[in-house]
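This document starts with one chain, in the form predicted on its own, laid out as structure tokens.
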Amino acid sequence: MDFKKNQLINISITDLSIDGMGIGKADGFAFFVSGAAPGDYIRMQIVKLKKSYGYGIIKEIINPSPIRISPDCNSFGKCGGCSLRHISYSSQLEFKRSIVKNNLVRIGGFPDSIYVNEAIGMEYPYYYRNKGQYPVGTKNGKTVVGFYAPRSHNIIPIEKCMLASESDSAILKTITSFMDKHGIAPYNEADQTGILRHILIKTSHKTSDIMVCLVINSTEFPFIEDLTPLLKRVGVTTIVLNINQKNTNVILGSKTKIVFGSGYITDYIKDLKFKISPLSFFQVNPVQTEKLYDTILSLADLKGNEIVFDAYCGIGTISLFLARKAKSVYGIEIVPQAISDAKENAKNNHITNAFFYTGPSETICPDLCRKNILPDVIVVDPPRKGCAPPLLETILRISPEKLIYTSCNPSTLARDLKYISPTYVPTQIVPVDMFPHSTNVETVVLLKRK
């Protein structure tokens, strides 16, 4: 059958792909339908199509599937932020443990027989951010913030996020009805006027803490000792400023200034106590963060007398969570900054054993064993990009008896334990939803040298 362009036809959804699309196929060609389900039987209307595949738009749902549900968001379908709230939480965790086995067979080569645990949930997943970052703009004359369109730059207002800390929507009211009262222009991406191009909030869930980071096109912000007050008002416990002129979509720039308070928030996990500032890396998550770190703690199994090294170890949590479990660990960090608050992070939680180091993994780890530190563990939690391959030739060098690999992105996790799977099997995968209502999932993988 030859497709057309705005043609309605009658499909069934049978599978979702990994950005959250419904799949189906009419006559063997297969069409990727936003906001579709699996076991929906929809109306749609062919919006754009490829030589083996198209797009549709949902024109009427003639049988809705089992697991749909009502989203309870306003902004579901516009926001480029959640893309499964139209699915049962517990089809999500589903969704979520085939997407990483789907991603071992077809990347990793591993057989379709690979067992995958199922997805660590939530109890409630609602409210669970810990971080929001917001770009500023226009509308209507009014400065807005909100999130961007899929695969766009257009913001979409929202007003609350079902996600994010309850405490950001007073927070992003009080700034942008004082830009508006002020005259203050969002940042213009077409001709890099203005002044404010996002909103970062940072919000302890153990202390009373919150941070906002104004990210700005300029050097200061105008009338910042009024906005002050009107911010301490609604809880906000420092304020910096970060300073990005450069044309690029890179949100933070290298630059920041405090302007109240101390510039960093404290927060905790179970009993660890972490600095954080504006540039650093902390899991978004806290409530899953306590499972996702539970679960490396268990798959390593540490009897006391091991030596780990923490390749991308950021600010350190998760080398101090298993220096309480080990002889001695040793993380690396390639950020200066990370490495800094690492080292003050291990200092304020009386911690001994924990060395960090800047630079490479695929460089610090040899020059550890250079000096006869040979570790028994080896933790990577690299980036959405993986691995660098210099480093799993590295960990493939060095041989450790086991292999914890924690991973944001099942593609590049696939790709890199197909790299090393001469040496090393994967025996635990483990998959924690951290992001729930959107399609990413993290996943804990125990690796042991064959």
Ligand SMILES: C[S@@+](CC[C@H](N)C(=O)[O-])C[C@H]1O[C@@H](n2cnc3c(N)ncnc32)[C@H](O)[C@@H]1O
The other form holds:
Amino acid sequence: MDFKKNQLINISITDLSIDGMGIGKADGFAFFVSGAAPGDYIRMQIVKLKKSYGYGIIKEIINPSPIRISPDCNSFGKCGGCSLRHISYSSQLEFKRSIVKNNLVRIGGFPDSIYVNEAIGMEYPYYYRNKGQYPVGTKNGKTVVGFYAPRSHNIIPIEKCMLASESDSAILKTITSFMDKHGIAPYNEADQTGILRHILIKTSHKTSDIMVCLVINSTEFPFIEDLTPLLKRVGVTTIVLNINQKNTNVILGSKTKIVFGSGYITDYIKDLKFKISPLSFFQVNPVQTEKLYDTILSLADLKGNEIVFDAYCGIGTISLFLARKAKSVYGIEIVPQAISDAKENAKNNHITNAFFYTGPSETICPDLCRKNILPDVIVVDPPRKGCAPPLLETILRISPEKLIYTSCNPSTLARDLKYISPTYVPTQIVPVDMFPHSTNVETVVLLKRK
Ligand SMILES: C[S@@+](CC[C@H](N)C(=O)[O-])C[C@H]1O[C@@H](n2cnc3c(N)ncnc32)[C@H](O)[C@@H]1O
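Switching forms now, from the form predicted on its own to the form predicted in complex with the ligand, please provide the structure.
Every component of the complex follows; first up is the chain already shown.
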């Protein structure tokens, strides 16, 4: 059948795409439909046609899927934050489990029989984020903050986000009202004018610390001494400026200046205490982080005499949990500020057998091996792009008995597991839902040397 733009067709949705769109087939032609759920039977309008697939929008849900729920956020569908709010939480977890499996089969070349555990979910999947990163712009002459619309830099203003920390909305309102009162212009991407680009808020889950980091296209924020007491009143315990004067999509610049307070927040994961600086990575879902780290620790099954490498260690969170069960742990991380936090975190938690190194894991790990520090267990937790090939080469060369791969991207996980599959076999695959209502999924894999 020849399809035409704007044509109306009825279609059954049978699957979900990696970015949460419903997928249905008509005459062998795949259609991607935003907001559609597997099991829906819909009338849709074709809005875009490519050679072998197309895009549609829902005109009518003729028969709703049993897993469909009514989205509980007014901005769902407009804001790029959540993509699965129309699907029950238990079905979201099942979907994430299938994403992991599909990637392992399709990209990793593993057999269809590969077993992936049920995803570990949240009991209350709301208000879980300890970090909010909000772009700032102008709408109808007023300063607005919110989230970008999907695949654009158009800001969808948000009064209250059900994923963010509950204190964020009062902080954002204080800053935008202050800017309007004092005529402080938000940054304008088109001509690179204006001051405030993003507001970054980091909130401690277990202490009352809240950090506001104003990302500015300048070296100063006007009238900051007047804004400080207003932010203190809504619970902010420290304020920092991050200077980013480049014409770039990268949110944070490399320079920060403390305006008020310590310049960092303190939080706990279980009984360990962590110092978190503005530029350091810290897992965004503190409730699930405890489950994630418990999973890593239980899969590592340390007996007390092991040397462990923790590559991509951030501020040393996993390293310190492992150190209490191992002979020694070597944490490696590329961001200097994170390593300085990691060293301080070890000291504050009275842990003396964790050692930290600044630099790329792919060069520091082989360096340590050359110094005859040879790990029994390697833990890797890389960013979305996965492990650098030289690190995988090092792992294959020294081939420790156990490897634990923690990943936030199932496709690069599958690619890397395929690369090391001549030597390593995955024996446990555990998805952990760190990001409810989005399609992102974290996975912990235990690999054993063949
Ligand atoms: C997903 S985070 C994991 C952090 C930590 N394991 C945790 O659970 O908080 C990945 C970390 O890798 C760091 N990183 C990125 N590229 C790196 C590289 N080539 N070598 C070492 N660390 C790197 C990032 O700065 C970030 O802290």
